[in-house]
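Presented as structure tokens, the chain that follows is alone, the form predicted on its own.
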Amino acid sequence: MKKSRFSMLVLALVLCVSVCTYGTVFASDTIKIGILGPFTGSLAFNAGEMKKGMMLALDEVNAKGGLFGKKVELVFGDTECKPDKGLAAVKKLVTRDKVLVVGGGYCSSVNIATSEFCQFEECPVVVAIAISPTITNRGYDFVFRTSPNSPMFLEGINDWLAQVKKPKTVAFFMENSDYGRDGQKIWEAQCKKIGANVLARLYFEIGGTDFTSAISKLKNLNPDVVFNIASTTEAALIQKQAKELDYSTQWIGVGGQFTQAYFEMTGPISEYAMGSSLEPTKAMKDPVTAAFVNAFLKKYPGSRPGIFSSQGYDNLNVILEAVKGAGNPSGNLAKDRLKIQGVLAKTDMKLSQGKIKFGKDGQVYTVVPSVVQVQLDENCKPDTQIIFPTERAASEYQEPKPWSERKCK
């Protein structure tokens, strides 16, 4: 009998043990970040580049000493680009593996639904790279952005077609996602704007690889601009195969298509392309943005330092300083989380992209992107140069020529 008494008396001990310590984490012999982003899939190199950029800013961390004398770990959840996979990721990370904060972040589908749930369970979350207004524009405190949005992406185009371009028809070919789809709805108001006539309004779905009807009805159509946003090898493929149609437009697209694997995929064929971007090759003169280079190129011999691993080398390195701006973790997961979303909603911070400042919705209002073409070097090299506005411009635009009179095949 007093057995018997004795164990219900240990496990009323442990019941209100576990029940007193809800939400609490014993202190960890590292500080946790969760990263996010479809690492498998169509979409794994844009992934690994933004990983890239990561490693490299853990590393310099850690090579300080980490942050409490801990070193930082990151725990990397793989959403293949699909919402049902990005929630069970996310949902691993802040429940299960109990990160401080979640990171990273590509496909606009997928952080719309992510970051619901993080703000549901008040982790903070910094998207490094999807786009779509919808995920800071829906009142969410823990939700923040460190990329420009769709609309801050495309207002230089705006631009640039208004006072430069000025076409009388258009076009959409248009990757059938949130990301897409905003981008078609602000690009079409634009054409509202200037006079421009909408032939046509076409969609592709994630993972396609046969785009030869749609350019084909393009073709007959004969629109002076094409609006073309699209993932690397999507995009890729599409200029492949616009070649084999012999069709020659002025493809518009977003900066993210021009990566080394799409220029590896392309080559010269890609030339005339054009986008909105925040190449940091192309931006050396900035003490931040060179250092940023020189330190991917010496980690990364060969590699291009482009716009994906310079959002996951700012994107961490926000998180970073909100993490240490909070003080050494104290083990109660819902307190510590707060302080950081505290310290995130006030971040001023120079860094690879430019200066990194929130606004109230916690879509970061510093970064500008700047309008580039692909243009080719003496030896039919592709790369972008910056063609708007003027005063940033590296050179001249260049009309795209039929494919038959095009040095560089």
Given for the second form:
Amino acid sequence: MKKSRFSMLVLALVLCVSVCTYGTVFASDTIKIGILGPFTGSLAFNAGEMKKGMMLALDEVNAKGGLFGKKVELVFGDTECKPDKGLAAVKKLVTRDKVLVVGGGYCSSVNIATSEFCQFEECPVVVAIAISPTITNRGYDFVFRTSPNSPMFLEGINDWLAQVKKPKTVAFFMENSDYGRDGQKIWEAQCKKIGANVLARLYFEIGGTDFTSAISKLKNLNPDVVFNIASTTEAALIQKQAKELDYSTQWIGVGGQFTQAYFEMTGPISEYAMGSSLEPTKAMKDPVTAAFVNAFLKKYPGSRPGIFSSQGYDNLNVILEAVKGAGNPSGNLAKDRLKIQGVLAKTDMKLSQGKIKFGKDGQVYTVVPSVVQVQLDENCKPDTQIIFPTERAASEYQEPKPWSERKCK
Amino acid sequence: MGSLFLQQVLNGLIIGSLYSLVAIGLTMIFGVMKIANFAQGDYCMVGAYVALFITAWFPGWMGWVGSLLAAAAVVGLLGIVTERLIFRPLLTRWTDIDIIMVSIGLFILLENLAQLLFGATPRMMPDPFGSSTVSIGPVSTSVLRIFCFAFSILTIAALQIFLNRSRMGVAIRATSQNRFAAQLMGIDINLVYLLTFALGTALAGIGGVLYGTLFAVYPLMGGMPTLKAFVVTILGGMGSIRGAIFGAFILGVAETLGGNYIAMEYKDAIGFSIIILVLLIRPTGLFGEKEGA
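Alright, leaving the form predicted on its own aside, put up the form predicted in complex with its partner chain.
Below is the whole assembly, all chains and molecules, this chain first.
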């Protein structure tokens, strides 16, 4: 009896506290920013790269005393690259953690869903890495993206196909997701324009490991170019298995696969693979990019600052600048978010990826990727080299050789 | 066209040989102990990490072959520990749901532990045969793949000899057929349980090294082998080693041919379609027997 009376008392107390605090506006003692990303699952290490860049930006701002005398706090939401998990994570960030703005974001299918939720809740979201055009082409005014979208990534490749490679036959071997299928649409339209015949359209599931069946089919068809939109692990496994099946072709991806992990996994067998890239180490002449690279190397000795770290760094810096521009948060979340959205729309700053200025649709159009090819140095060490457009090129395009004629295997 | 068909059959047989190692372990444990072990693929992952470290210290094919044996030993030992500490206490309760939940818990625990210890970045083991390839007529593959295939077949043959010719092998088979009768005949079934679990997990460890060498080593790599092993085991008949062997090769070849002639993106769905068809015609699987014991 005593026990039950005590339980009732506790329950009443909890209820009382809940009722009293419901609807009350608290001024938080930190500036909370939500960050989405697949921090577990098969893309965890890519999201980890993005997180590294963000932690660098966070350290920089907090070292200067934070914003408005408050520390900036990042609240991470794990999407596992699954739309349902992403929605659960963003709902928690926006409604329970009450973040001012949501950043990060990897995997297009997830970000299409999470950005829709943010728009509905009128919480600004700044997508860092996902590149499907759908994210910013729905007329949503609370949705921004600091990364070029897939047409921008693929445009350079399109020009290169028309001016340099001029393939007669092509095949698609794509990740079965919005990322892969959107890219395919863009490249397929270009192939039609330049008169290249599409021999096959093959897809694989994210997390797949055995690609020998598809590679055997491609080998049999022997197209001049194989478009292969894949993330790091899958792209590396495809290269490895193509070698095992003695198949050599011109592989073209988006470029996001060219991470430190990719080169560690593939070694020289990734030679000749192509994509578009915004890799910061390729633009060291730019003082802002060089400053980022140096700061990154100081914080993470031995690491290579790749595209995702740089995109993460820029993404958080854009958000921080907007929060700063919107003024000290009043505690009224809806008003604060609206102010931040207004400032974000007017963003105009120079960061490690280049100038960040959003179009009316919230998409950044001022960051322009270059066409890169993996080439080997005299010690058979692979690295990407800009090969197109010619005015930015550091090296010339190399035609893929059959495996029997390659020096480094 | 014919050459592509032959190439796909070869690809399927090679991948099937990998499936068979993990599935035999799973089906042995199920046959003897009635444990549906969802952590089976994670024993593969542990084996792959053991090999990753050993091949880093001793590169070359000798180091790699040594890593196969070391992985079998380490993972077998881990199997013994998990059997004694986690599964054995549950066996007396005879409720399948407890054991299933515990094995799922173990699978999550091992994955997270690996992510904590080794990070999420996938790593590749160097090809012990220097990436050399062989072409036999119209088909080509790597020496590594042929070795993986041959090693799987040899392991399966050695296991069959052990189960058919040794006293302990006969005891395992007897317990699998009828554990109460086996106990009445004086067989120490606790020892049989321990040995079966050690053998089943050691096979997964070897499978893990082969998976890890052909593909990549990362904390979540166990998911796919577990899924495939369950497909194979249900297809061949739960508890039937012969079923697991045939089921694995059927699945491997069906996936590659289905991927080639139907649609690549439905490659994984093909296995499940075959299961549905087989279960409709033979509810006990291809080689499964009706429950009598």
